[in-house]
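Here we start with a single chain on its own, the form predicted alone, put down as structure tokens.
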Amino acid sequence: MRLRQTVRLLPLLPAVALLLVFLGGPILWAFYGSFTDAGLTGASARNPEWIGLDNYATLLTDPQFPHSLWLTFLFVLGSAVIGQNCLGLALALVMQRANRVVAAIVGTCVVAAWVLPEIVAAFIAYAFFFRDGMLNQLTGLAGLPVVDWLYEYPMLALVFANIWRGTAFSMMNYQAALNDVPPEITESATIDGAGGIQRLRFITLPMIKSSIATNLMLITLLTLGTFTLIYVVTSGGPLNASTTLPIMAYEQAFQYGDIGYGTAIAVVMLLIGAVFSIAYIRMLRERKD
């Protein structure tokens, strides 16, 4: 018997060899750079010394970092559990009822904002929130005054665009989720006299609970180290207004030269993704029971 599913996890192996080298193998490395005074020039790049916890001791220190963290909280908040979650749904049970001809223009409008590279979807938010941008263009037809959108509320802008640039992923999430909701029971509810709502509250939302659980955990994941739209449309300006913990890891790392307290930052990130991991797990064994 143990003979048989060790065959049967022989091919596994080559997938596990590939985990463990592509991936714990840097992870390991980012650790250990952490505890180090690594630098990208000078002596310490040749021969970073040992230091300890001193680059977590001073990130605990640095008044930077809590305003970070907390730029980063509403960045996932805002863009990925709220944003990206709620209208990925509302998308998913529109396009649910729409005839082909709006469910095929819908989601094609959607998907696409998904699929650019995302340099080329941060230089389109960029262009749309600009002080000359698109939005004022439009706003300004209204008769209403120009907003420097990146100037006055930058994290505001960078929601916004994050959710335009990844609602698509959460829609797709739930529209495969509730095909696979039996149509019956839906049916049932509605003879039994159940409204719209209702029927989304009572019968739609619990049986796609899990596919909801998966979604946020890969969304919050994906938002959580999101750096290229942040560094192209505000460069975590102005006046570290927009500097979420990937920004600030950059910073440290790549325009002051210590990658050793950089590594530090990317290791918080990777433990914040860690703990957020593990409790939409645990959510999901929850509701399995």
Contents of the next structure:
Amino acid sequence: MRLRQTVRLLPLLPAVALLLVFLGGPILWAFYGSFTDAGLTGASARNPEWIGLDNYATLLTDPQFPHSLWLTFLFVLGSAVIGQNCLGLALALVMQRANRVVAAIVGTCVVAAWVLPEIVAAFIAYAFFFRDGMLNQLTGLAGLPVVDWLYEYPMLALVFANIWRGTAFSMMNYQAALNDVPPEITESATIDGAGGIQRLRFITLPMIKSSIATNLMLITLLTLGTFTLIYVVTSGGPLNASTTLPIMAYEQAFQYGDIGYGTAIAVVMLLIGAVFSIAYIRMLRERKD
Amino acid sequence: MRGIKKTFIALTVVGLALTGCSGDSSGEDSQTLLIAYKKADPVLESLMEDTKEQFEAANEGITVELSPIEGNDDDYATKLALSQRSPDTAPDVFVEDSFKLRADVDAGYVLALDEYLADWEDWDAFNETAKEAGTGDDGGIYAVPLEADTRVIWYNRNVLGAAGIELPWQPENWDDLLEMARTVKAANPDVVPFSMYAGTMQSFYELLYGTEDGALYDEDEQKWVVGSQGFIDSLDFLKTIYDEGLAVTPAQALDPNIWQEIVGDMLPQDRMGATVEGSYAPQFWQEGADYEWPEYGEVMATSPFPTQNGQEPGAVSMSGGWTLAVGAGSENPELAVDFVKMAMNFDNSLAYTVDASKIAVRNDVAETSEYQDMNPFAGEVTEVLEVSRYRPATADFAEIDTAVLTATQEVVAGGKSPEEAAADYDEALKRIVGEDNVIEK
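The form predicted alone done, now the form predicted together with its partner chain:
Full assembly next; the chain just shown is listed first.
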């Protein structure tokens, strides 16, 4: 019996091996690298030395680190947890009832932003928000004063850009989830006299709770690692006002050539992602009980 | 994490590609030279292709393998550094940014060239300042300069003339700059009289290296300078031109794309008086260029950037540029150096320098009429090479450069006083190089 089970697992081996090499390998290497002074060039490039927790100690005293951590938190909370998640849910709910043509048009517009390659979306966001960009031309037509978004409110602009870019994912998740809510239950609630808000609160939301948790987990992880959008639109500026952790890690590793320190930042991001994932997974489990 | 992961994947792919390129040729067959350079530049590409042809004709049985690398300067540096980590992929000859050379020397990637160049007659024809680009911390030669650039003031004769400034304008100290800017501003409040970027190469270093004690690095002591009055004075100058509205707005100053607006719109449309730009500025305006401007030769003029109080040598400029270096692990160092010598012989150097509109690194090239006539400003911007300086591009320099940039931006747009920003820079510098490696001035 046991032998047969082992034999049945054999075909999985290549896949597991590939996963370990290409997914597990880089993570382990990142952990290892973060304990060394590995450099892209310079004296430590050829023979990196084991320096223990030095990189992490430096990170804790680096004035940029708490700043970047805070900006990353703002970015994830603002654009993913609140922005994409709530807007996605709202759109899914509204589109359920909307006229079919309207729903199709809105859906296409939202999904278009998601379909665009990230680099293209980032250039569009830049063209929209920059000083002489589309937003200021539009507000200018309405007689409003010019606001230099990328200079005065870079994080706000990035949060809006990421909401625009990513909402489609949440919307489609919620559309699928809402389709699974049996119409009879909602109907009977209506007959019992429940209004729209009450139906949403007591029937719809509890029934799609696991979708909410899954969606939150996925978009949190996606947003935590957003690099291209921020790098193209603001490059972390002005004056580090939008240097989130991925930008900081890139700067250290590739602009200053300090691979060890860069990977230490990447490991911290990995841990933050892991903590969020565990929290959401536990949320999912509780739901099932 | 997605960005990081992408970078990892990209790097792995590049690594594999490089291995693939050279795997079948290096190793057993030691009569192959692998040459790495940045692909983006067609003039450089044709230099490499021409030299390959000439070299293979002159040395029978030797194959030159060109390995162009795509990407911007940072990508190129990253990919080159990665390829140098393994002897299987390390190129024999590579085009090296003078900014990265010392770091790569520290890493042991670069061959010392002194003994190979000793018997090369042409080496005496190279400009002494330009040779600094290839000099290491220990004073040895590690690379042969391929090209150089300088930085001067480019001014618009129409704008200055309309404000009653006597032409040609020859500022002798910083006060002359401010006086011109204030005069132009009074005459025509709509133009930007004198702009300098909130940056380093095109602005802060011109100022710093023109002060009495101004330097980032003390070459004799091999220590970094902190507490320098010149540093504060330079920041103060930038603050003055931005506070008085003589330059572009602080928001524009922090926009990395502002140079396009300046060379593309403001100068050609007589909306800017003067700015500090590289010697390569005509490249933007020449026929067929992105910001083609047929009248640029008549409208624009140059002046060297003056020192703070007009003290010797009177003017200052910053230089950078690419060099040619030989890999420390090359199996045929003799041949590799021969390739470098051939690439930089008179004919090849002349063709490359003129086509690329760069500053000549060979004095004999600088004297030719082809070079002098390549654009109306070739002679003027080349003379400045005499007073030009290279950045102290040690392994830590990329990070120090960013600390300087932060100081200038904090003063221009962050509301900090020059004293505060200089103190912050000193702190950052100590953190980067260590307390023991700084010297109080």
